[in-house]
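Have a look below at one chain only, the form predicted alone, in structure tokens format.
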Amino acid sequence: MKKVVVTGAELGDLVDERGILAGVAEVVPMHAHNEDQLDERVLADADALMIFQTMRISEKTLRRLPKCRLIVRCGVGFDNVDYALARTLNIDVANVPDYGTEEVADSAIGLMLSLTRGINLLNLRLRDAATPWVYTHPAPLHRLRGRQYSVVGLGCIGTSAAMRAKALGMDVAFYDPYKADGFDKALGIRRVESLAELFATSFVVSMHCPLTVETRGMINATTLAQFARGSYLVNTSRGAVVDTSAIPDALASRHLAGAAIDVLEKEPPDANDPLLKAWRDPSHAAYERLILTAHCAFYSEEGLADMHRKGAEACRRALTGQTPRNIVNAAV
């Protein structure tokens, strides 16, 4: 019997994994919070490995997987796996790119609306009984119809967010140099050829790209200066795509009218993180104009179930000789 090792801090009961892999592989849980806690003896027998968001797989672990032919990152982002080295070791790395598509897109739009309609700001101010009960606190607000919603990264989630913004009547534009021509026509949205052009004309910039060498720190003090004054930033992609230390100044100067950040490079962040300090400071603009959430844009009970089920299905395909899907290191 082959073995599929499922590792992470919170695994659940693994009922779906065991049901899907019944007769094909034994499902072996390994409760570990980080790479140093992985059991080398269990890894040595693994034919496939399923990991989740917080588990990093580096060379140290990859070289302890002599039998493994597939690592499934049960989620969208796969930057926590050294997938290039895995390729040299003949290990496929797959992700589950569609488990939380709707949830993240819904969250991105919800965060945008909370900012652009003044919902977050009003909710904070009106808690103070001395605050006048009037609509003008977030003024000036502007109608969304016709304003530019800009998507960086037109994958499954970026496309879903784009369609939601389009349904609101927004002028949707995107930047994605890896997307083939024709998607703009098929979706009825606009392609923009450079980030600088996209940022300069945006009302809302919504990040939906993976974390790569190219995208790390893509949003920083220099690129924020290219944003149209009074625009908004939403990041539900990967934390390191945005240099969050540049956001407090952009909010304080009102160059950014607001920002919503669901993902951070370090989670949980340090208490002295500049972003958190500004967010918690009632005298700083970030107190009212910055929304932080704890990497939860993906979450729904149905999405969690999809993550486990589709990860196990990927292992079953690999272990029964079927053509694998969603291999992210095939061309490395």
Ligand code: NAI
Given for the second form:
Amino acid sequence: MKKVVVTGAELGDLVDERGILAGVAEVVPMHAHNEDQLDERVLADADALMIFQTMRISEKTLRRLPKCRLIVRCGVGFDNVDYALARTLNIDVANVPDYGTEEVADSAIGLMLSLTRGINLLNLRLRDAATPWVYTHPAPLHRLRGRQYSVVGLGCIGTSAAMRAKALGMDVAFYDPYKADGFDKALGIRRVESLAELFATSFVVSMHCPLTVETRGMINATTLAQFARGSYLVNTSRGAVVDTSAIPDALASRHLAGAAIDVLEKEPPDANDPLLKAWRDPSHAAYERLILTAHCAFYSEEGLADMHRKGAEACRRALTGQTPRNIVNAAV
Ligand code: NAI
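Now that we've seen the form predicted alone, could you pull up the form predicted together with this ligand?
And the full complex, kicking off with our chain again.
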């Protein structure tokens, strides 16, 4: 009997995995918080491996997987797996690209509305009994209809966010050099050829690209200076896409009117992280104008179930000789 090893910190009962893989493979749970806790003897027997968000798979683990033909990253971002090395070892790496598309897009739009409609600021400020009960605290707020909502990375989530922003009447533009011509027409949105051009005319910039060598640090002090004064930044992609140390100053000077950050380069962040310190400091603009969430844009109970189910289905396809889907290292 083949073996599918499912590893992570909180695995649940794996009932779906067992049902989907019945007759094909034994499901072997391996509780581990990080790569160092993976059991070498269990890995040696694995025909396929299912991993979740926080598990890094580097060379040392890849070289302990002599039988493994497939690693499924049960989620979208696969930057935690050395997928290029996996290719040279003849191991396919697949992701589960669609388990949380709508949730992340909903979260990105929710964060944008909390900032641009003053909801976060009012909710914080009105708690103090001495604060006047008036609408003017977040002034000036601006009508969203007609203002530019910019998507960086027009993939599944970026497209879903674009459609939602369109429904709000926003003027949706995108930057994605890898998207073929035609999507702009199909979706009724505008392509912008350069980031500098996109940033200069944006009211809201929403990040939806993967973390790659190209996108690491894409938003930093220099590129933030290219943003229109009084605009907003939302990042639900990957933490390292934004150099968050540049955000406190941009908020303090009001160059940025607000920012919402769901993902950080280090999760959880250190207590002395400049972004965290500014956000916790009642005398800093970030206290009211920055929203931080704990990499939870994807989360719904249904999405979690999809992650497990679709990960197991990918293993079943691979172990029964069907054409694999969502392989992310085919051409590396
Ligand atoms: P996707 O693969 O469908 O779309 C990514 C898009 O980014 C593609 O269209 C690609 O061409 C584009 N892209 C690549 N390099 C680019 C660059 N240099 N500049 C501009 N665009 C570029 O991925 P999907 O499903 O839309 O997810 C996007 C990202 O969201 C993921 O890579 C992941 O890191 C993040 N994510 C975050 C979650 C959260 O809970 N916060 C949950 C799920 C995904």
